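The data below hold one chain only, encoded as structure tokens and taken in the form predicted alone.
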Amino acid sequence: MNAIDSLIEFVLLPLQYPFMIRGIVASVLVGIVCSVIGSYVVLRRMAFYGDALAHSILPGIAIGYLVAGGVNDALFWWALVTGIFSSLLIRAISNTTKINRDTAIGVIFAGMFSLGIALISTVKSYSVDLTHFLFGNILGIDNSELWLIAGFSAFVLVVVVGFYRELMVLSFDSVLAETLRLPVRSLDIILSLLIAVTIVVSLQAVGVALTVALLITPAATAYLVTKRLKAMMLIGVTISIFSGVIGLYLSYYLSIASGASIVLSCTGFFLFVWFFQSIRRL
């Protein structure tokens, strides 16, 4: 067997399993939506917000598990409701008190995450059944979950296309957005809700603990290369897709956690670009 045949076998062998094909499709969908929304997150310096929101959906996962007995579709919907609620609660606190947004994020993040842990601790088999939602189980995605991911990813992308110019102005210069009389508060709410939906969409792929990495790292890598929003989104999407595919192949051949493998691939791209740019400056 020559090198070409070995390479073909290396590529095709994992694809004989339907769960690998579903995993690759899911990683591509999640990578696209995370990179697009992540570009706004990086530009607006909302990484802490994304991290807090990812952990704030834990009570929804726990409640969904207790109510539906571990049915994945139910967990998705409960996580979505909790994510949207946490997002709106953070805004309400920061807008109606003297507390700034970072402080409100910290309060809600700590409270919701602790509530999630408290609820999870009531489940006798939580260490086994909920581990997938903490660290991801992209290879366990079934067709119904794949359709949910595809539907909500399409919804997020349609909203982004509809408000692209307004969100771009808001992300680069909020003062200019107010000067142009754009509905800054409404746009801010829309972006916050889109982040919440995106985090829930990526939940099954990489889990609560690693979601923020998938949201931030590809966009941050693209930001090292370009400051143009469209180019940033395109580069981020490309990195996410390659990271998803490479991560799943590494997971298959090295028998490591798929979510962690995908995130490590993203991190590898970031470090490579950063190192290459550092060498060029020198």
Contents of the next structure:
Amino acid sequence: MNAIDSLIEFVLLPLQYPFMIRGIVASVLVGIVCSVIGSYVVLRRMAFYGDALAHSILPGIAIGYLVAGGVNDALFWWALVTGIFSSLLIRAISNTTKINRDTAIGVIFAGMFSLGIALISTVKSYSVDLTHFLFGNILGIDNSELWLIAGFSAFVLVVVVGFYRELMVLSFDSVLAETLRLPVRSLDIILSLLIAVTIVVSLQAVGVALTVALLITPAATAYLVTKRLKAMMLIGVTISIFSGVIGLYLSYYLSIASGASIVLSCTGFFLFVWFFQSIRRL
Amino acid sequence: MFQDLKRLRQHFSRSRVPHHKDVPILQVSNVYVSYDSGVAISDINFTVNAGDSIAIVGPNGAGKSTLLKTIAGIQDADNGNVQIFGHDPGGHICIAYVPQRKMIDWQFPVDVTDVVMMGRISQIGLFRKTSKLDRKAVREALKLVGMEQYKDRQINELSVGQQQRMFIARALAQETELLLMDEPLNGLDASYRKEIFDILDQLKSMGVTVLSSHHDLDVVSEYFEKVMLLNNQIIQIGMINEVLTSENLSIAYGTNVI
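What's the form predicted together with its partner chain like, now that we've got the form predicted alone?
Below, the chain from earlier opens the complete complex, with every other chain and molecule after it.
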């Protein structure tokens, strides 16, 4: 009985803190939406785009921070506007010039990220705040932010369900999408915007620098073991949820940064699956 | 972008242009397409009647793929126009294009049924589930090409011949009337070619019009009756023995090829 008691205590102890519960709920929500959208990101080889878009949101956060003085809701909306702006800007540059998408992404990402750092560096205590923005502060999430995360996650999931087939065809065979007269450009923009919203939703959890990991690592792990898109999404979601919870417990007991420990849990799952697959092939 | 929004509305409402059966299924007039690297096809004029099966042959770089893509509406023509049943291709979903093997990501997490069901996407529409009719169309298409037993296979587990049959099934599920195939026999040995020819016969009996491109003249003469000889321009289109004359071939391929 002692072992069970101590296990129960191990599980329950962190839950006496409301910030832990909020953190767990947030990480589960973020994990779900990230691995669903992340499946498209992985299959369409858009990892660099995802990473760059997350970084390019920094000036939005900085402005929100300077204007609203640390009210988290404001940061969310500023981040959202900046994310959508960057995503459309990258599109516009690659569509209207001979510069390809990757290069346009690189130019905008580095420029926007630097603008963010420049803005934040005008504040005295900037290194502490910058750390939060870069690596997340999931245990600092308040109730109203949680509602924003829940609302936008639900929105993203509804759009994905509605456009599931269309987005699958677009990703698998854009020529078919074109011959069937699907609105290819609109769909492409919708997906870019969904990625932008997903990134903003996950910023609080893991920050600008690590968001790409939540987006692609669980989806990539699921990709290794599945043959169908739906299964890939569901397995990705499961891995994300476990990673979120395990990560937060590790963070609590080992006193390590929460964003990093969530991402490391995801990476752990990936390495585990990859390792066993490699052994089976031998 | 405006056109794209029109497509979005069309896709949502599932509205389509009606077919007029008294006009040719395909009419190509004065089509001219160029890339940065130069002219791909020019001065293309021909009509195809419903039910025809025409092989497009010509040397590498003759513009075979470009022509098929222009008809499918994937490639915009710089000049001239393509009409399907007397209309712009824009409102039609009856054109199917079977891509070249190398254009497909075979590791994509979809099975054969998923891919064939993609042909039904315009009939299904947005925010809707597949109907009994959709599932029946997919089942029958798979049966017609003899792929029923492979319906749950991931696409990477198929042979080259099976991959081609899957895409033909997708076109059938789409209820296509004009099937465009880019090098469908590429990489297939004689027995697989026979399978594809059998399916082409079946399509013909169903009244489906087929345009396919080929680079191997021997294979073409094995099966096709009607041929278009192309080298940036149409050299001739008609019955195979009239078109593939040594004179025409030397125009298309340069002298002394055969």
